[in-house]
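In structure tokens, the next block holds one chain alone, the form predicted on its own.
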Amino acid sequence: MLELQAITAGYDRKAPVVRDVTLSVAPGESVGLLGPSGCGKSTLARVAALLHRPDAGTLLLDGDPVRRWRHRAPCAQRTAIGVVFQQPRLSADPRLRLTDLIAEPLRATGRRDEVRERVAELAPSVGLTPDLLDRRPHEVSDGQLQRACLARALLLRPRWLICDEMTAMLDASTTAALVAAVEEYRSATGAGLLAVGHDQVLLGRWCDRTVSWEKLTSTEAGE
């Protein structure tokens, strides 16, 4: 279970953008988090991905509390979560070929010997052809780069996926392809999904249930 309990978070303790929010995702479940831009849902997603320490509240992974964040988090917790952001060009090193971008998590965890096999396995599953793997971010489209970012998120076989506006900048065909790739992975592994977005139709079709940010942060929800 991925559990966010009474999370308060932001970038200024005097003015948090997330206040006392509780949300959970069960193994194998897909949960949509629906809300307008700027409401704080991406900050909550970063907390869930162990990328932002909350000011208050608790994050639990299978009942174990998270006590450290980012690179200080234990490897077992850090690698249990894969995350895809909205803007691939802000989350990709422009100097790397796509094959090296995808392989980053394996190299970071000292598993270089698995790189060739895993990249060859994942690339076709997200729609990347061999010729694209040798290109750098400026040589591919946003959709192709986001496919590589999704492959990178799946590389370590995470048990939880967090897709933060993953398809917001993409056309309909690329959106459908990436959602299909995520669902194929979840079907094969039983991974849970937190999909953050503002497209109610997409989240409604994609997820088992959709949670409205407005209701999640209402006084009644807090009580």
Contents of the next structure:
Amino acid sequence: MLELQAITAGYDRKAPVVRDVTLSVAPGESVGLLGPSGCGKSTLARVAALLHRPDAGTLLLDGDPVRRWRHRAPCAQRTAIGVVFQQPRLSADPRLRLTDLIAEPLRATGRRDEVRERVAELAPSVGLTPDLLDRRPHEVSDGQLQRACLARALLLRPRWLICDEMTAMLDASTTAALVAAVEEYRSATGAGLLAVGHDQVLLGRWCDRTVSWEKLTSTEAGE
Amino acid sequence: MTAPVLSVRGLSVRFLMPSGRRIAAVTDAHFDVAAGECLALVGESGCGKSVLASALLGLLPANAQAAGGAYLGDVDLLAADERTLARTVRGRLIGLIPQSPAAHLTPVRTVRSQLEETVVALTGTRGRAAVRQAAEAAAERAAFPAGHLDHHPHELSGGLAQRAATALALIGNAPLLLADEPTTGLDRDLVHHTVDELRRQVDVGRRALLVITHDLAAAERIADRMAVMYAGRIVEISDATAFFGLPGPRHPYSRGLLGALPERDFIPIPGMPPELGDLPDGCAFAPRCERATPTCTTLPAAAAGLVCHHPHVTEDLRA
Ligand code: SF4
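Alternate state requested, the form predicted together with the partner chain (shown: the form predicted on its own):
Entire complex below, previous chain first.
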């Protein structure tokens, strides 16, 4: 289970954008979190991805509480989670060729020998052709770069995937292709998914269930 | 039919790269937009639609070469010099509704002061009270609430920032409005809002509206006609009702794009678009097209708003 319990988080302690939110994802389950932009759902996604320490509340990852965040999080917990954001250009080092971008997580964990094999295996699954792998981010389109970012998120075979507005900037066909790549990975590995977005039609079609941010926050506050 | 406000004739744009490569960003685009009409130009990122918009506004980078014509009244937008573009085209003949309104607004000044400045720059209005009144009227036209006029852009929600940018675009009373990805990153409700307000400018103001977008749902809501761009070419132009309803798109690429929507089949078109610097000789969609035949290695001629050797449902259309 990926369990967010009574999470309060934000960038200003006096006005947290996430207040006392509880949400869980079962193994293999896909949950869509639907909300307007700026509502705080991305902050919650960052908490779930171990990228933002909450002010209060608990995150349980397969039963174990998360005590450290970002680079201080233990390797086993960090690698259990793959994350893809809305804007690939903000999360891709412009100097890296796509191969190296995809392989980044393996370098950090020192399993260098695996790199080639794993990238070669992943690239076609996200629809990237070999010639694209040699390019740098400015030489590819947003859609192609986002495919590389998805491959990077899948590299360490995470048990949990967090996709925060992964397709908001993309056209219909690239959106469908990326969602299909995520679903293929999930059916092969049984990974769970938290997909955060604002498009009800998309999340409804993609996920087992969708929860609206409004409902998530009002039931908590109403008690 | 009334004379078109904008006539684009054989517009092509080439980028010359330092490596000596030539990128065919836009090839031989032909279309018209009439007063009281909205044309949506759709396609995936990198298909050339934003370059086409830049060409109309005279905002192409220095290494770009444009050919063909784009006529707005008696101005040829491609031949006009920067002075003409700055003084008579941008703002006066073309009102631009930008992709990210927050970036388009000046952060340190209130919405009111930006509206007033534009009123002074683009209309003959003089005198404090008159300028103030004209700015308030502009805000109202874009449904921007008067109570927020003295706010700075960062104090506005995404929706209000979009309305502020729209209000600015409307001040010059330009006959053509050009909206470049006006709904990117907006929530569905806000998309509807933004799109409906733009539509109102078309219906009430009898303006011509060219919307450039990758959002087919937004296009369906606003457009009278659809132009679909693939690998730098407009491959299909058709009536929006026929496109989204029956008989549906006729070009295989348009069909695939529409079918990829989550409210339809949610099936991606296989493969990826070709490089604009390395286009095949024939139809650029051929490697991804299930209807491709050996004929498709030759370039299809444009006929009835369609560039395809084997379009869908032509027989139904003739019937
Ligand atoms: S010309 Fe041929 S390859 Fe191109 S879209 Fe039409 S059928 Fe497909």
